[in-house]
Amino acid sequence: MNPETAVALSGVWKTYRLRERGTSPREVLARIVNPRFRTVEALRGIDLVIARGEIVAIAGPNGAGKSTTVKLLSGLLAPDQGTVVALGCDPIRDRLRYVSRIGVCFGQRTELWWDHPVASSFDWKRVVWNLSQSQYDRSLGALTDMLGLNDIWRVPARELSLGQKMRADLALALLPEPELVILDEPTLGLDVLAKRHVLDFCREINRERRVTIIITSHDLSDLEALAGRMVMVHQGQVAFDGEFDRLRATVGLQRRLRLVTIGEAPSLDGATFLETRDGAHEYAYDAGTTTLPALLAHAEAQVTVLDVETHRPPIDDVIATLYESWSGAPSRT
């Protein structure tokens, strides 16, 4: 393996054998007697390599494979077929090695101790993962500093608030100092400001560290803000792999177009209406057909124009179109 590769999945399959239950009493007991089972394909073949340094984010519809990915690469799964190798390590042969080098965090999860002050749970992990008190120090010091523990070092977890729960969790995953960081749903549920936090942190650890991350979320603009590089998953393949700008392209140029007008909507050739918000009114169009000064002009025919703002879609819309377009269903954008 490339010392310069800090993950390489290889024809990896993953499947699970799912028992079927019954809708009404008759059937439960039919299944107790006879069960049934149904065989889930989370990954079919998957091949995926990660340099060292890099961010990465992982995405994909409900059910498209991308949680089965991160337990992988934790160590909590192992593949049916396929190999799958990180920091050199094979995660489950190499367990002990490869999870001493590895922060993870479940954005659902947690490992505070419920009833413990936050100092407690940091304790155990330097006892756990046999940290010098010189390394805790300076890590500590630095995770303090960067996500602001000092407010809830003393407090039992059951008294956090999620995004303080969160930021306790995400030091607790970074205290050992990994070389890679596996977030899953790592600000789910936070406010704005929290998720700032956490982001920067990610940046800074990235930037200063070289450490290797891996992040998935279902907030595409947290990941459009953090990451370099998208993967995206689609039943249990890699359907997409590459840079926002590269994957914003695929659905063509989109714009958005918002004009403020006296009186309503002037219907737009070329340009879908899409809502009226605020007295305002909002439509999508592909720069590559439709020319903003056409769409103005044929406005001005129809109306007043107050006010003109045009951007690109959310990246959520731009992943809503894949979505649809992998699915069969058509699409609203």
Given for the second form:
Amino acid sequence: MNPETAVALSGVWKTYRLRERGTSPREVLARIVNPRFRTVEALRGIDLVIARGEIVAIAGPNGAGKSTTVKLLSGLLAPDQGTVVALGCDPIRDRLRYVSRIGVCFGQRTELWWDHPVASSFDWKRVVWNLSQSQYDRSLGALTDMLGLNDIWRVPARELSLGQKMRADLALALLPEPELVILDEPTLGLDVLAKRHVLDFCREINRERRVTIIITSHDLSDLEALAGRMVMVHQGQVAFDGEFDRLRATVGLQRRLRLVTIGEAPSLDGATFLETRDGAHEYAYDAGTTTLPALLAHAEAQVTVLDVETHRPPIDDVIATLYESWSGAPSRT
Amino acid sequence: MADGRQQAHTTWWFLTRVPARYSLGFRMDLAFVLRSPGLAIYYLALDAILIPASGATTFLLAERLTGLGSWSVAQVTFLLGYATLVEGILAVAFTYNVSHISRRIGRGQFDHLLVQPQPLWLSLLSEGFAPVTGGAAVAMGIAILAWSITRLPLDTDIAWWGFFLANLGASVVAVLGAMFAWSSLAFWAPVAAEEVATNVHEALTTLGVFPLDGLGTVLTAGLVTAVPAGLVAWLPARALLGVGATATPLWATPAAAVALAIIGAATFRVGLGRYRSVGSSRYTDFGHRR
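Other form of same protein, the form predicted in complex with its partner chain, not the form predicted on its own:
Zooming out: every chain and molecule, the one shown earlier first.
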């Protein structure tokens, strides 16, 4: 493997066999005698290469296979077929060597000792990860500055807010100065400020230490703010792999037009009316096929235009359009 | 950044880490107690009362009937002290997540163990060490045992104490073996079996304080194998005190414990293989538990 490669998934298949449960008592009994199973192909021959120092976002609709991908990379799951190589290790066979070099943070589950102050969890981590006192002091010093741990240092984990807990968990994952950080929904339930802290911090450690970061989130604007590269998984395969701008381009040069007018929302050829909010009418149009002057001329022919604003649609809308196109549902962008 | 972490460590190297883990457990447990002394005293007092109280029925019956079958009151007291000490050792060395291992498996919290850079055996051996909060039961067990031994005509030479310690360790191993064997069910039925460890522990604690002589062969066999309550105190006390018409070999409990440890480790290993294969899906992407 190229030493500059952090992670390489090659032809990875992962299949789950799920037992189908009955609904009525009779059906439940029948299924005990004659069990039925359905097969779910979580990953279908996935190939993925991530270079050292990259920040990669993994996204996809529910059940797309992103959790399975994260578990494979964390050494929690073994692939049915194909190979997973991360930091030159097989995450399952070389588990101890591998996990000593990675940091994993499950946003929805804390690693903190529940009834103990945050400080105790860090002491625990120092011993279990066998960190030298100098490494511990250096890393903790940096983390304390960046994540503001001082105010929660002596507080038991059970008394922390969601945002504080996330900060502490993130710091705990990064204490051993890992080369690869896997963040599974790290912004889950966080308020705007806490979210910004977490994202800024990730950017900083990536820039300063060239740490490779793999992040999943349902909040796609978070991912866009952090990651340079987006991998979208759909039905167990990589449906998109590239930069966010290229992702936007896959659904055309979509733009939003906001018009403030005197009177009703005008009907515009080449644009789809979305909604009227706070006196402004919003339209979606494809800048590749429809020009803005043409739309404005059309509008002014019908009403008096007081203000105009164009912007790109939020990344969530772009992704929603993709999801809808994958599922065959009508899209609105 | 990678420093020495690239190298693979040997089992011996990990064994040398055990004292550091225990020292950490002691520090954390002591700090926990000192942070809230009132609560700690409450816990310790509760343990000191409740753990021996679990054998109160047996003791009162023995006292009322001047013994139980072939067991004298002092022998029954020895059995109760032994059971209390076994419970105390479990409370000192294998508490927290280790004693709730099925919950940990069933709820997908096993993931946290798998991302630690140490073998599972080291995690399980060290992370349930709470010598301060679990100490009351040990103290009570030793006190009851000491009191009973002074009332028994025992030849407590070095060999006897050696067998005593071997049996004591075996009883602890037997309980753990049974708990881990049954808890492995949670690898297959994470929701239904998530509290199995607690149930097994309760069953062993409740039944472990009774002399089981006089039960049918099948029931007795079940109580020293599948639900080894008989190994908590009855069989080892019988062997150590020479109770009953036929002598119980002093190696009986250690042999049974080895068998249970092998079964527990083997089933756990098979379950772990399944966990590697199917993982845990108890948590949704949004953090809710199914």
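Between two forms, the rigid core is the largest collection of C-alphas that superpose within 1.5 Å. Quick caveat: nothing in here was measured; it's all calculated off a predicted structure. Residue numbers count along the first chain shown, from 1.
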Hey, does residue 34 budge by 2 Å or more at the Cα between the two forms once the core is superposed?
yes
